[in-house]
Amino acid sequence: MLTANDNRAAGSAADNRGADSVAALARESYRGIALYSTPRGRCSVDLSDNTNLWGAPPAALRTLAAVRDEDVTRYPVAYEPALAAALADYVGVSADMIACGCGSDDVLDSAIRAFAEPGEVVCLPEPSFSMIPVFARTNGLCPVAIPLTRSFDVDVDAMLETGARIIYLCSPNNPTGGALPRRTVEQIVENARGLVIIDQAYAEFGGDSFTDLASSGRPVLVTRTMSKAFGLAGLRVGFGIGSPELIAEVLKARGPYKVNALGERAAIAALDSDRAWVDERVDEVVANRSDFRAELAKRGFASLESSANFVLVPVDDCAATASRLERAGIRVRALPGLTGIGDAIRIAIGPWEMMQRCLDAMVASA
């Protein structure tokens, strides 16, 4: 007869066998992937996510306030033609050159899946957007990172020498903030063996637009987002720009119903009615970014030149610095051991009262 202890032991053994079998079944290429995590919990001034710290566009909020039952209970349109048309008008292309997604992450992931076979190389600069190696691995590809040059430009020759099926560029670059020179990007596009992705999530805040390269007929995809300048990060609306043939392949990989109905309606409202509001917020970011960097320098903190809505500040110990700032009510993003930089903190730019509080806290915690 089995005792209660015997039953518990048998159950524990079965649980362990189940865990072992799951580990054995899991894809080898996934084993080094950690879940993406960001700081959570309440903080009086959160400068960690590079979102619009002035809030969401008024027209988008009015649209969300008028949501009806059917907007929630029914599926959205499969491939968002109305949103694609509004975005096409915004960036100056035809609607068949737009692929929407659940954030620009979704478009990036879909493009990587659509244009490379398992085992092929995705080349990216380092440091840059941390999710690109993850998207590469989850799609069975090999990420190869090439360090930025001392001037924080991409190393054109080294990237091309990888023979990558996909080359990823980011301008302005996250987390360094720098915009890539046009000639650098053109050299990559002219000589790449496969698809070139140019991530322009922060395009509204500075640097060249590369939409013209996406319109050139070459295999170029420019990705953009409504999460940053447009303040709709919580609704997850992103898009890609490319030739109609390229966009069709991205949408095949993406699948239907990836943009929720509320996000689509809010994004269209903002694009139709609130571009001037967005432009005003962008102007404030640019002015505050310049003033903030100048004030940092006065206090002994060097920061990297930025064309984005954030600045990167090298520090001796980013974890300790971020912890001290958090205790003062200021949240920033700690970035340890960045290639060519070392430890740094990334600070989003918002209304000046937020930036002043951050400056005061940095001096007090130094």
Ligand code: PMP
The other form holds:
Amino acid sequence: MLTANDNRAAGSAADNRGADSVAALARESYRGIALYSTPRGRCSVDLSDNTNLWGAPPAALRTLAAVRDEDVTRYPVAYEPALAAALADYVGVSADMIACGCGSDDVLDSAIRAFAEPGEVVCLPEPSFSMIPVFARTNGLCPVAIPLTRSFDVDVDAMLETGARIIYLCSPNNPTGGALPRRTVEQIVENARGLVIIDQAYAEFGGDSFTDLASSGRPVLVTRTMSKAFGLAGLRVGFGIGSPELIAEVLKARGPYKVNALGERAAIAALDSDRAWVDERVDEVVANRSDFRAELAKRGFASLESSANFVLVPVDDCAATASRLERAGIRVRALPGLTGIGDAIRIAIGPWEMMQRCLDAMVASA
Ligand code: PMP
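Alt. form predicted together with this ligand, vs. the form predicted alone above:
Below: every chain and molecule of the assembly, starting with the one above.
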């Protein structure tokens, strides 16, 4: 007769065999890809993810509180036409130029899948949004990173020379915070071989809008999100702007029902009724960003110019700095060994009392 211990031993041998056979079956090209890791537990001042630190917009919250039975029991309308119309009104295009997604992550991932065959090149600047090489690899493509120039502009010639099927640009750029000059973006758009993606997740906080390039007759997709200025990161609503033909290809790759009904309703409410609330928060970010950078400089920290709702601060040892700040109740993003910069911490901008606590902790931990 088998004892409980025998059963456990047999179970764990089977588990190991299971893990081995899964590893043998899984796509070989996925072996080097790790799951995205985020910090565990709450922190009293969390400045690590560039969300809206004032909270969620009021009309969106009211809508969520009044959720109806059918919002939960029924499927949403495929491809979210009502949300697309509200977003189109917000950015000044027609609704057939909008593809929504489960965060702009989903739109970026779908576009990368839609516009290149496995083995082709996705070119991106470095440093830039860390998920792009991951989306390239999970879709069987080859990411090629081109370092930013010394003035943190993209290297137009080097990017074009890759002959990439997809060129990714990010303005304002995460994690450096800089916005791209219009001429740089136009040169890439005019000369690229394939799709140009312009990620504008932080557009509300500064820099030029490149929405007009989506109507330029060239294959351009501008991506935006409700996660940052609009304070709805937890609902996962993002969108892309492109020509109707380009948007149809992105939606094919994306598939139906990717935005949940509650996210859709809350995002529509925010777009209809919370724009003034968002504008006020954005104004406060811009004022606090400039004061925070000035206060950092007084304390000996030279941060990079930023058009986003965060600043990047080069430091000697980012892991040590971030863990000292975490002990003081402040969470920032540690970014080790950034190309052309070295170690740095990225700090989101929020209400001034949070920024003051961060400044105090930085001096105490320096
Ligand atoms: N692009 C950039 C540059 C980002 O920083 C982020 C979020 N960190 C995203 C896209 C994705 O945001 P979301 O999926 O929440 O729209």
